[in-house]
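One chain comes next, on its own, written as structure tokens: the form predicted on its own.
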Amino acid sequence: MTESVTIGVIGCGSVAQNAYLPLIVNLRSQGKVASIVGCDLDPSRLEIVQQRFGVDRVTVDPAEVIDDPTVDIVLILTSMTEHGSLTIRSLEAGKNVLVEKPMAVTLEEGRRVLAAADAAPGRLVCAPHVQLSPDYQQMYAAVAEGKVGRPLLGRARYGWDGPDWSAWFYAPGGGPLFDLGVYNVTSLTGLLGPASKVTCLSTLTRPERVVAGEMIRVETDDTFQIVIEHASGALSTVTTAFGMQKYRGAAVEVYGLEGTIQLMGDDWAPAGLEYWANEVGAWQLIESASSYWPWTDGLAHLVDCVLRDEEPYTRPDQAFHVLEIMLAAMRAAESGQTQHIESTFEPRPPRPRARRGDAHRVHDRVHEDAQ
């Protein structure tokens, strides 16, 4: 077993500063992380992360992180179009890798990522990490154990008004499906299994937006309604947009012949479950076990896997399957024709349930270390 790891962070913007780096500081306080290397094209960001998070070394060159023999895990938090190439380079250098969603923006590049992961000694974890939350796992176990009967339908949604800090969200390779809907597609394929077909309608509601104080032209559709046919025969829908103002209610629902189960909040920020069983004839409210679960948990999971020499729970083949679904949905919206999905994956069994007390202690450490 390795005692601690060095993490190289490529991309030190808002996602790193507001989410991943506080988690890394927490892991360092536990003795799991020995040092942190930061990389960003903007030197001012590197100054910030050194001051706020005690990053040990910094560079503006990703190659210096990837080729550094002391770096055990490469964390890729760049713009989406760079994910695939940086992941491949890191895997080929023998690193363990966590790449933010999506793993790539084209199917061809996604295949190269999978091939590199298969050939590499390191592990690959692909965001989003929704399947690691205790609430998701409890929902998944209920569906897998037949508590709602045979699943017929699923529904998921995630959207907001859209980012105003970077134009690449609205350029080709961006958009709400890659940024937001990817959570829902991951959740639904995890709960209902791989997809066989997908169709979609999409539209552009705001051709121009103000981003970073400047008016830009939006080059991607910003509103999507997706219908997925799963190999199991179940159907599901995903609603996602850069224009949804507010919503309330369940983030993810599964309807079965004998009941219904709902994940409240958002799938990346769960807020408990609601469960209807025909044999009971009443709604059962299940308090959230994910109150302090961070959506960055995939990194903590990868660190533990490296330290224990174990394989991650989440697998790259599902991330590739999700990528194919999203790209097929875009083609379906453009062509008006249902698209067939060629890839598949083998669903994992539910994980052992996390202890609520552990979640509280992790939250306390993160909160204290972030001060």
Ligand SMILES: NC(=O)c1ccc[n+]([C@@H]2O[C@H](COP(=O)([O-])OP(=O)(O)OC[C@H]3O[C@@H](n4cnc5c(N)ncnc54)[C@H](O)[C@@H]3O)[C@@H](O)[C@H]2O)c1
Second form
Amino acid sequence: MTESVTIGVIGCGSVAQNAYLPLIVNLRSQGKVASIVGCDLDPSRLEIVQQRFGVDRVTVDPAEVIDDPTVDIVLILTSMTEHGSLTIRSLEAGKNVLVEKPMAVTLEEGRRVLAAADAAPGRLVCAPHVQLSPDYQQMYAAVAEGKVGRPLLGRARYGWDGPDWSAWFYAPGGGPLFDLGVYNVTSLTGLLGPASKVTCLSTLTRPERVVAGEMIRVETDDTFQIVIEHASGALSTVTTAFGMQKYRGAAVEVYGLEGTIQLMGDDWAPAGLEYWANEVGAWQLIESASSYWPWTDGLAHLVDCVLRDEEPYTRPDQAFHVLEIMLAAMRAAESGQTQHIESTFEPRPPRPRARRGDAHRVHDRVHEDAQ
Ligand SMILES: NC(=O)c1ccc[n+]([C@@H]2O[C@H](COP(=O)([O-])OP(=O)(O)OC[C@H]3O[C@@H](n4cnc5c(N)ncnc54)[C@H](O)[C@@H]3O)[C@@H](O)[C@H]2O)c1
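Now show me the form predicted in complex with this ligand, since the one above was the form predicted on its own.
Up next: the whole complex, starting with the chain shown before.
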């Protein structure tokens, strides 16, 4: 059995420095990570990660990471248009891979990522990792066990003013749907199952923005309202934008014929659940089981899977399905036509720990309160 892993980080910008490298340093202190290799086209970023995170080796050439026989896991944290090709090359080189969202920016490239993952010996974990959070699992188990009855509607939102550090977020292959709405589409397809149709309206509210100190032209729409029909018959909506300032209230809601369940906070930063059951007749607040849950958890999960020789809980087929929904939503907005979704995925059962522990807390409370 492997005792510790070497991680190669391709792309050492904002998310690497603010989120994944701190996690890797933590995993290193637990003895799970032996060595870290950093790669970025920009050498100044490599200096920063060497100084701040004790990255052992650095290179400006991704091939030096991908072809390095000592690297067990390749972590792809570049701008989005690079994701697909780097993932395919890493899988073909026999690596375990974590790719930030989206897995690719075209359907064709996404198909090639899936095919490479099927053929390769390594594991592929695709962000976002929302389905690993204990609060999501608690909500998912409650929905799967019929605690809200048959789900008919879902709703999710995530937005903020938008990144001000890299212009690629506003170029083709960027935009708030790939960057933010992707969390919501992942949550809703997880909770309500695969989609069969999608329609969408989108607009560009701010055609110019200041990014990294310069005025740039925005080339993608920045505001989206999406409606999804799930194969189960349930309907859901996603609200996402680079321009939202603040919000309060649930991030994700599922309305069933016998109750309603809501995930508070954001789906990437959950803050507990609120639950209505007709048979109880009162709202119940379920405290967060996620207070220390980091949204980068997919990496800790992948490291554990490699060390224990296990398969990851999340599967690339759902990430591909989410990509198809997002691309179809953009086509629907352009054409004014509802789009059919061809791909599907095998829904995962709730994770066993959540079923035994947290999810049953929902059940137990309902019955305690009802008596
Ligand atoms: N920043 C966040 O808070 C955040 C949060 C969650 C997810 N993400 C995702 O993480 C990814 C990166 O986002 P970011 O904000 O860190 O972007 P960023 O622009 O700050 O960093 C990306 C880095 O990748 C490097 N790069 C680009 N192409 C490369 C290549 N071929 N080889 C090596 N290096 C390359 C760039 O030089 C840059 O340093 C995106 O997919 C984003 O959606 C970001």
